[in-house]
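What follows is one chain in structure tokens, specifically the form predicted on its own.
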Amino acid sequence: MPEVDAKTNTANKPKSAPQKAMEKLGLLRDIDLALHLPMRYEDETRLTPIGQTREGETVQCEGEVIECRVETRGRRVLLVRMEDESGDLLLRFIHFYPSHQKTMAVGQRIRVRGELRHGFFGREMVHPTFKAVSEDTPLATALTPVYPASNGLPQTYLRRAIASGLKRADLGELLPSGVVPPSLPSLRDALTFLHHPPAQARLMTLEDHSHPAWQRLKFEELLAQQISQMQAQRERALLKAPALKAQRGGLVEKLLGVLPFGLTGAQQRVSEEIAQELALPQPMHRLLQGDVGSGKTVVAALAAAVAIDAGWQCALMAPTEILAEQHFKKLIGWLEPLGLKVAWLTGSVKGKARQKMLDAAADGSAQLVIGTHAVIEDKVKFAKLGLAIIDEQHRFGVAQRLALRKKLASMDLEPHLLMMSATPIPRTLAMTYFADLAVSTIDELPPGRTPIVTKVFADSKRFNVIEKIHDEVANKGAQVYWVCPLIEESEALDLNNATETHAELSAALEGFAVGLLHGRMAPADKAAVMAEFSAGRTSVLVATTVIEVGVDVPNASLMVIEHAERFGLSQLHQLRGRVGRGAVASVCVLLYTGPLSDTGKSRLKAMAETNDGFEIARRDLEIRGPGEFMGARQSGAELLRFADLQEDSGLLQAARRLAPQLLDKYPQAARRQVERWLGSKAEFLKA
């Protein structure tokens, strides 16, 4: 009989459910297991006599089973009664197996842990953890870790795997001596402590992550992240890009001459910053941020004019067709009179019209191509793409941004990249996730913008709000947005949908046109509805969040956001920015359905208190953490698992100071640090 290779045989075995679950959690390497830290701990180091237990406490008790039976009133329930010298305790199991009855047979000694409550039959626990023991079975000597898990992955299996991975993982010190603050333990000691804290460890310092062991992990993680960012920045500096310089008396000056308004000081400043960087032969990687309505589009137009003036093409990509169309209309109005050809490319452009646009991009006759993600499809070729502009950059994935940058690969050049965001980024977030980006900020609104008054009402005031709308429309000729979160009824979320609200408002506002706009409408229908509203022929527009960005109707002075508690703070601020774009005083009404969560209260309070996008962004970061700001840059995986941007700013500053020193003096250690902590995720920081 031929000899069987044990490795081959193991590799061909089907994976168990726990193995598959661990792969889904990304627990593939020993270091992954070592860094999979407990979300909480259970104290199994002490026993509480049954008679001394108090309601609501989670305790561990030990005793002898005196009764074990199955009740079948309505549904099968396993009832087990145990006792010790101080009292007795009923255990109730609604879901159970025959093995449960065997383990907890009458006369068996068991140890149970769970939350105590007082039921009809005295003290009881529902679904406690349990195990058979003898009188000399020792108690645990360390707190028991409870790990983040998923279906099909029992804690016992995960604990064994992590304990084994922790022993095997290479946790040797990578950093030179003197780099780590002396008050912090070694990495191995920190991880061993966090996985198996001794019984006397202070739970509070473990749970709030203030313990020195946690501080060591946060410092290491932030350092790896900063090294990765600076590495990406240095690598990009080695790449080549076309040097784009505006011509004296050329397109930029002509564009400034035809604009129906003057630039604000902030617009002028950031336009000059961008023009200076476009003139360099290295690819620009810049984020243009500014509050809602601060005039980012005109800055983008001036950047495009620089590129086109230098003989190169520009592509502008927006996340939605409505936003792309808003840009198209504005830019075509500014640039076509100057003799430029602007192409329009979205998923709805089909057949001959699409081919005509593709040909214009490929032969260079279209100097500016505007569209949605259709712009980055493989079929779209550019003759000479010099500048790529991405609006609402957080709405695009890493792969999409990289695809746009590769449109010049055949020339061994990278296009310059300008990303725009109306969600201002708090300083701590910019220092962390966008450390490799140059950031230009428009911190001034154009003159003539009226402040928006924000009012918060419970849904019980809905009728009063509709009466107010009738008054505004009938007596003042105002136009109104009414925003709904869903289109169709959902069993999971009891929300009014846009269609129902449209019918309700149409009946309440008889004689006035009420439009309906949602994401499932055909592009031509959307365009027609928006055209009617923009022209003033529709008084009220009931819409989903497709109007979140880009829509510009100066006469619209009232916005109602229904179920405002369901929206994120950044999204509420974006929606509110659709009004207040003209000279008329504007109001935003937030209708909510109670009871409100603490997060919901915080969001609505922030909206009522400030119109400042930078303050909104700061509060949003406090409420939700950095995930939303990162958007698809995370690609589904958090880049910071342990560090907290608000709490750990001191560690972040130390990591920022240390990262360039390590890259310069200890490049090998710097590379291994990134590999250990980020693995393949380091690539996402480069996009």
The other form holds:
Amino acid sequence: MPEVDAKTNTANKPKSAPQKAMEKLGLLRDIDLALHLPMRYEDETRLTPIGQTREGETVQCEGEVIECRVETRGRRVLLVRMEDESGDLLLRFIHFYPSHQKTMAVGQRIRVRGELRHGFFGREMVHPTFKAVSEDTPLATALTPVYPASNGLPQTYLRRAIASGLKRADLGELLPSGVVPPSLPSLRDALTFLHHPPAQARLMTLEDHSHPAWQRLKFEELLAQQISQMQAQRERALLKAPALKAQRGGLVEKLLGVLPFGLTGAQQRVSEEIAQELALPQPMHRLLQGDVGSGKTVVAALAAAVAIDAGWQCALMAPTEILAEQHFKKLIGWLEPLGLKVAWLTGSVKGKARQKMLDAAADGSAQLVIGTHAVIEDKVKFAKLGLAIIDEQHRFGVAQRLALRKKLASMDLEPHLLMMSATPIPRTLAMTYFADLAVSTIDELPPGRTPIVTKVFADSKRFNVIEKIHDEVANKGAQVYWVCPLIEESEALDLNNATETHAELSAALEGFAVGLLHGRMAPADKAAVMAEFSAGRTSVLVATTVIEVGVDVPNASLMVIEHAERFGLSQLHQLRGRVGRGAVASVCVLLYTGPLSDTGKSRLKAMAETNDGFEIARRDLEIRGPGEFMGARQSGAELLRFADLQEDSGLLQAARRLAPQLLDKYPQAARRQVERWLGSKAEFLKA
Ligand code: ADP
Ligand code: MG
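Please give the other form, namely the form predicted together with adenosine-5'-diphosphate (ADP), since only the form predicted on its own has been shown so far.
Full complex below, order starting with the chain above.
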């Protein structure tokens, strides 16, 4: 059980607004409070003589009020003038209460803190903090922490709560002596220092987190991560899975025989890696990563063939109906001629058809079940699920992956799990979050592809781009994707934009069919539009980002992405991967609406410079940080609060060395370390 703060645990008392705000921030346990660190500090440890204050500085001054009046011309403003031996200062309050005038009545001694401006009437401060003092009111002895807060949670309240949480929290040393790098303070000292740094502390090293106290925190956090990963790895090793071995001359060989192409070297290698692990009686937990278009589908089909050949079922799940359907079509094309039964299960399969699919999964007559999230619903039972494959794994949440693994729980076994992703995981991230994940990488594209040429244009060139499209469509029979921007949190606007563009292109390309695909369409309508485009009956497909993943139309050779500056790099790369799937040279045009920031420019430049998904993922991670990058894995929860994977790689290495030692020699301490730092999040890191 987590240690619950006694105050917040009194369930019957109604909670105050600040209490609720604290809960929302996850500040429940004493340790949570102790680990809620200041984002900056205010220096209330000294006074600056008014005459020595400088424009733009945030300073604290003390003196006597010599004037206090409300000006009523236009807006009511409270004006207070104070002075010390060195000069005088005007305070302006646009919002004020009668109590302001009482505290700052003429003759009162006050202490104020705020940003200094040189106004028309000399030195002034707008809305400084203020308090009444006497000659001997002491100054603060430590810097004043400013904490990340939210509406309805005043700093004063938070400061008090954190100070007492820090006192109560169990911060006893968990790590045996000698294992922490000697330059680092103890956890208790580090936290005490960071919450209340002495007046002479160097603000720079505090704020850029290079101070040893920060280093200690980062080290602790990374260590907890590493231990929890290693624990998950060891727990997984104890689980049992069916050992899936392909027969000689069986399905796998037959499948290879019907494929219209030979495997690339990389496809062969990863297929072998997968087959070898499937043959073991422990559940596989493997990521298959390969750039868009690298041919992951056939590798998945081969893995499925191994499982089926061994007498087990396989489930294949994709995040969208369109993508699931593409898999379905491709796989039945390969597998049905071999006599296999493939079931299709999505949200839009209803009634009798649905029941038939459910029965086929439950009685084992369907060897392969392909679908969307519908596959993991409770109602779906498998007779003998041996292998679960998840495409675009980052689109699925932790809970969903766990649910898939439980589909076989009744037999005391877990199915093998193969996850696929076109967004490769950079090494530092893999070391931190995916320590218990085996990775197979397809690092080679199928032969005969001509690389995609990417061009970046300002939106003012839109007309020329449309002319070019006309030319390609009319003279070369080309097919074109036009991707419309993602407008955050507004599906309606998205749609509006796509509809307008659709009308614009339809008018400009008279005589050619222009299709429209967007997120609000019913799945059946989406599929129909896709089918028209696949069959070549539509020349241009205007789409919102619903085409992001998996769509495979080899004849499409031109893609235009509008407002490219609004997309993430990996997303652009995924989108771009929809073209260049055939032998024709392909072009991707990135239209942007300026002015672009420097990062904005360098991002689009990166897209034009490289077609390498690994390189793009690396740059994307740099720009967006791991939280964003991992997307659904943590669904918003913070991953690393303090450590930074790039900057703190030295600490990460040290934590990696220490974690297994702790687990082996001090398992209690290891467990408490994880509990202290990750609490309930630890479970999630295992999925
Ligand atoms: P992704 O890795 O993006 O899922 P796909 O599996 O959709 O890629 O494959 C992209 C395209 O390449 C498909 O049309 C597929 O049939 C084709 N393909 C896959 N492997 C090969 C290969 N070894 N030789 C030729 N074409 C291949
Ligand atoms: Mg794919």
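Residue numbers count along the first chain shown, from 1. Each form is matched to the other, and the largest set of C-alpha atoms that superpose within 1.5 Å is called the rigid core. This structure is a prediction, so every number in the text was calculated from the model and none was measured.
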**Message:** Taking 2 Å as the cut-off, check whether the CA of E42 shifts that much or more between these two forms after a rigid core fit.
**Reply:** yes
**Asked** Would you say V59 moves its Cα by 2 Å or more between these two forms, aligning on the core?
**Response** yes
**Core superposition between these two forms, C-alpha change of E377 at least 2 Å** = no
